Every structure is written in structure tokens, then in C-alpha cells.
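Here's a solo chain for you in C-alpha cells, the form predicted on its own.
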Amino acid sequence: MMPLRFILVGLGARSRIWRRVLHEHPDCRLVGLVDTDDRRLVEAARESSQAAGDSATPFVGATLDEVADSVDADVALLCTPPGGRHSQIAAACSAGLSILAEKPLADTLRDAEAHVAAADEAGVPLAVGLNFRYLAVTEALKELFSDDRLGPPEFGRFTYERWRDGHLPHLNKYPLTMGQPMLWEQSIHHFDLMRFVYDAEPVSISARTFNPSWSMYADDANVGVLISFTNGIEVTYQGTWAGNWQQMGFEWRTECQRGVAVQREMFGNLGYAFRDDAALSTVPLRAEEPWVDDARGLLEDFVSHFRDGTPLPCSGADHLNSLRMVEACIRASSGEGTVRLNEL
């Protein structure tokens, strides 16, 4: 079989991580860059061609229908920021590419739905980054709750407390000015993991947002959460991009019916007690690089998908239920109140 053939569509941050997993995968070939910036187009050019030979240097163009016109291609990869995708999911749908989009797929629910719904009248599939659910703590807590040693989760607190400097030369800027920016750049990566990890849907949300003096977000980087799942689950989320300490502070923890799921970092320290133990028992996890390993198992299932027909991971419409919920956050702490997620 011919390689999948990717377009990389915008060439910031996260861009260079999906060209190395692309270039490491013996079944994916990066054949297109698309960029509006001159100089990214011919750095990202130039170590494309020596990670994969100078035989293969990708055509680089400034739109999506310049690059998709000028070689042939699979698939629309899509680095870009979620706000503006119109033209880009357009050109996609155009030229029958399939689509990986970065999270959020848009920076509106309206948008996002748009989206969904041209990428399913073109007939071509979209998934979304959503590369959490491939970390490998993820996949160990999700276990924990399907093997029912602990018992079925009831209820749970997860917080997050970080001081993100959106001005480090590695970080991509746009967060700084949009609106909402931990709702939509970060709790959607938490909200999406409780949906994916719970295996549950979100009935209901409280929330309150805002912003603190010291912020350097000009919209609020501080959420606070109420959300009850089906099945009976309740969840009390807070977030901030605002923390005025470097150290990053991570706990979700689950209460279940006889004992309790813990993880203390973003990326491991994963453990588990029952109500009389003294101490949380470790849950071994595998050796990983963050950001890295967590791309490649998502690249891999994608490819799977279009390989051996194996079910599309990350779609956009199950990525619309986790955008519900930023939705109904932003509702809620405009006044709305308590926001019923089948209203949406």
C-alpha cells in the first residue's frame, strides 16, 4: 500500500511534533507544508527533507488549496489556531482530504458543528487531537474503573493550578487574546478526559469564570466547575492558567464505591486505596515521552482507521459532547445558571 500522504496545514508549536511522529511512522509521508510565514515554510522545509531524505522535501504553499492543488494527498493535518478554520476544512472537504484537526476543532460550538457537518456532507472523516486519552496514565485510570475492583466512581475533584507563561518562545500566542482561553485551550482536554476515562456523559453544569489582577490572558484563565454525569457522577472541577506559583499543582481523584483512584501529576502518579488501606498502592505505568508517545498512538489508530477499518478515533461529532461543555460553562457563568447539556 501507498504511505497515508499528509498536508501539514500551520507550522507553530505543536507542528513539530506531528512532523517527527510523521516522519518516525513507516506508513505516513509528509508531502506538504502550508504556512503564511516565509521562514517557517523553509525551516520546516529544510528539516523535513533531512529527516526524510532529499528525495522527499514536501511542496510548500501558503493556503490549503495551493498545496492540495499542486500534490497528491490523504490527509489535511490540521496545527492551525481553532478560531478562522472556514477556508481550511473548506479546502479539505474540496479536495476529499480526510482531516486532523489540533484541539478544539473551532473556538465556537457554532463553528464546530459547522465543521462537523461539512466534513460529513463531503464525505470525508475528521478526528480531533485529543492526545490525552493516549497518555499512558489515561489508559491505567480508565482501567482501574473498568475492572471494578474499586467499584463504580460517584463523584470526584479535579484540579489543575498552573502558572502558563503564554509569552515563552515555544508556546503558541493566540490564547493570549482569544476569548475564554483556559475553557477552550486547556479544560477541554480535562473535560474530554472525564467523558473518555468515566465512560459517562455530562447532564448538567454550574461554572464560574474569571480573571485575576496578575493575569496575563486578556479573558479569564480561572474556571470553576459543577458536573454531573449519567450514571449518577459528580465532578468538581477547578482550573487556572493564573496560579501564582511555578510548581504545578494536578490532583483528580475519584471516590468509588469501596475505595478511591488517584493521580497527582498530568502525566503519572497514578494510585489507588480502598477505604481501611493506610496507604495508596502505586499503579505501575510504562515509560513514555509526554507529548511524543501520546501523538504517535493517536497517529496510530488514525492510520488503523483508513488501514484495517478500525473505528475513527477522536471524531468531531464525539468531540462536539466535550465542546458542549465549555459551552455550558460559558453560559453558566454568564448568568444562565445551571445549564442542562441536552438544551444545547
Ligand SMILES: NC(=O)c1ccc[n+]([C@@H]2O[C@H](COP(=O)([O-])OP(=O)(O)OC[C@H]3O[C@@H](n4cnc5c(N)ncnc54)[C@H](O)[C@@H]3O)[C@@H](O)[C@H]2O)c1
Contents of the next structure:
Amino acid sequence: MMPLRFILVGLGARSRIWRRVLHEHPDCRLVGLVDTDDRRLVEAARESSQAAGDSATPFVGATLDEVADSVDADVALLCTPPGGRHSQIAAACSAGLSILAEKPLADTLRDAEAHVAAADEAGVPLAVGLNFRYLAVTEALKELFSDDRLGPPEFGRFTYERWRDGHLPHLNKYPLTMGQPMLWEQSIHHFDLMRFVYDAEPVSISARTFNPSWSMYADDANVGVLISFTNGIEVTYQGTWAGNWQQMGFEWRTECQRGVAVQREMFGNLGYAFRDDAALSTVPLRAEEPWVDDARGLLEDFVSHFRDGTPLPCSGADHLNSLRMVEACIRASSGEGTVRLNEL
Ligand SMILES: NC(=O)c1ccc[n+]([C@@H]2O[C@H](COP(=O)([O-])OP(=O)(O)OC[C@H]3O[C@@H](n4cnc5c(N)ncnc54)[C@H](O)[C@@H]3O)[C@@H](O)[C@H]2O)c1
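Since the structure above is the form predicted on its own, I would like to see how the form predicted in complex with this ligand looks, so please show that one next.
Okay, now the whole complex, with that chain kicking things off.
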């Protein structure tokens, strides 16, 4: 069977993971590289040749239009900043390329809706890189909510407190100056995880965003949210990129019919307890390499969609429901009060 041929657009921090998992996957081939930064193009082309051999050197260029015109491909993998992807989506649609776009699909809800509509009109599948759904801890947490274990969740508290030094050389720089960086870049993962593990959709949101005096971000690095989901689930969420301690704080506790589930680290440390238990029981998790194995899991499902006709994972249309949560937080915080999601 022909491998699925990818053009990778945007060769920054995140693209490194994708280049690695694409090179390793027997059914995928990297045939094109796109970046507006010449230096990154040269470096990525050199590294790709070293990984795959000179005969498989990808075609390089500054625009997706140009590269898609020059090489036969199946998929455009967008690893660019989320703002201003219109020309990349248009180029993929006109070349008939399927799209796998890094989260968030856009940095406004309206742009994301336009991208989903454009892909739909062109008949190209559009998936979004929500790799955290594929972490072992996420899968195990979701399983805890089954009827024969803790039972359905009713309320939860999710805290994410991080000192994110956005000036570190290996990190992207655009969040330093974008609007609402915490919400668009980080909370979007958390909102998606809530919808995924609770198997519920948001109904209404109250929120407050702000920026502490020591924040290095131009816009709000802090958010506090109250979320009501279908099935009557209530969640209190607090997220920050300007927590004033180098040590990461992460805790996601969910109260269920028969007890609690507690995740204490982003990539593991999951426990549960029934109401009368004296201590949490640890849930054993498979060993994994964070960021890499979860990207592999997503890629596997994406490839299966084309190979075996399985459902497209993390579709753009589904992602809009998480982006609506971001939009609702922004509106609620700017004075609209409690925002109902079906009004967005
Ligand atoms: N899923 C995850 O866990 C995860 C982790 C990190 C980043 N991301 C996402 O990946 C995306 C990229 O993030 P990053 O950290 O790699 O950013 P980055 O700034 O490190 O890299 C972006 C690259 O895109 C290039 N670029 C910008 N505009 C372009 C254009 N119009 N055409 C071609 N190239 C262009 C830049 O030159 C740069 O090389 C973002 O959406 C981010 O949220 C996802």
C-alpha cells in the first residue's frame, strides 16, 4: 500500500515531534517542508535527509501552494501559529490535501469556523492535534467513570499552575504577544480533555481572566472558570502560566457517584478512592514517552481513517465545541456575565 504523504507546514518547536513520529511510521512519508523562515527550512531538510536517507529528501518551500504544486502529497500537517492560517487552509483545500492542524485550529472562533467550513466545502477531512486524549492517564481516567467502577461524574476541580518562561529558547515566542495566551494555547487542551473524559458538552460558562503584575505575557495569563456541562456536571477550573513558583501545580479531582478520581500530574499519577477508603488507590499506567507516544496514538488513528475507514479522530467540527468554551470565557470575562454556549 502507498504510504500517506505529508507536507509539514511550520518547522518550529512542535514540528520536531511530528517529524520524528512521521519518520518512524511505516505508513507515512514526509514529502514536503514549508516555512517562511529560510534557516528553519534548511535545518529541517538536513535533519530529514539524515533520518530518512538522501533519496527521500523532502521538497522545500516558503508556501504550501508552492510545495503542493511541486510534489504529490495526501496531507498538510499545519504546525504554524494558530493566527492567520487562512492561506494555508485555502492552499490545502485547493490541492485536495487532507488537513491535520495543530491545536488551536485558529485564534478566534470565527476563523476556526471558517476553516472547518472551507474544508467541508472542499471535501477534505480536517483533524486537530489533540494529542492529550491519547495519554495513558487520560484513557485510564475516562475508564474510571464507568458504571462498574466510580460511576458517572457529577462535579470536578481542575487546577493547572505553571511558571511558563516564554523566553526559553526551545519555546515558541508568539504567545508572549497574542491575546489570551493561556486560554487559546493551554486551556484549550484542558477544555478538550474535560469534554472527552466526561463525555459531555459545555452548557454555560462564567469566567474571569487577568494578568498578575509579574507576568511576562502581554495579555492575560490567568483564568478562573465555572463550567456547567450536560449530564449536570459542574467544573471549577483555574489555569495560569504565571504561577509564581518554578514547581508545577496540577490536580484534577472528579467526584463521582461512588467516590473520587484524582490526577495529580499532567502525564500520570492517577488514583481513585471509594467514599469510605482511607487512602487513594494508584491506577497502574503503561510506560510512555510524553508528547511522543500521544502524538503516535493520534497519528495512528489519523492513518487508520484513510486506511480502514475508521472515524476521523479529533475532527475540526468537534474541536469547535472546545473553542466555544474559550470564546465564552473571553466574553464572560469582558462583562457578558454567564455565557450560554448555544448562543455563540
Ligand atoms: N499539541 C501539542 O501538545 C502542542 C505543543 C506545542 C505546540 N502546539 C501547537 O503547534 C503550533 C505551532 O507551535 P510551535 O511551538 O511549533 O510554534 P513555533 O513558533 O516554534 O513554530 C512555528 C513555525 O511556523 C513558521 N511559520 C509562521 N507562519 C508561517 C506561514 N504562514 N507559513 C509557513 N510557516 C510559518 C514559523 O517560522 C515557525 O518556524 C501551535 O498551534 C501550537 O499551539 C501544540
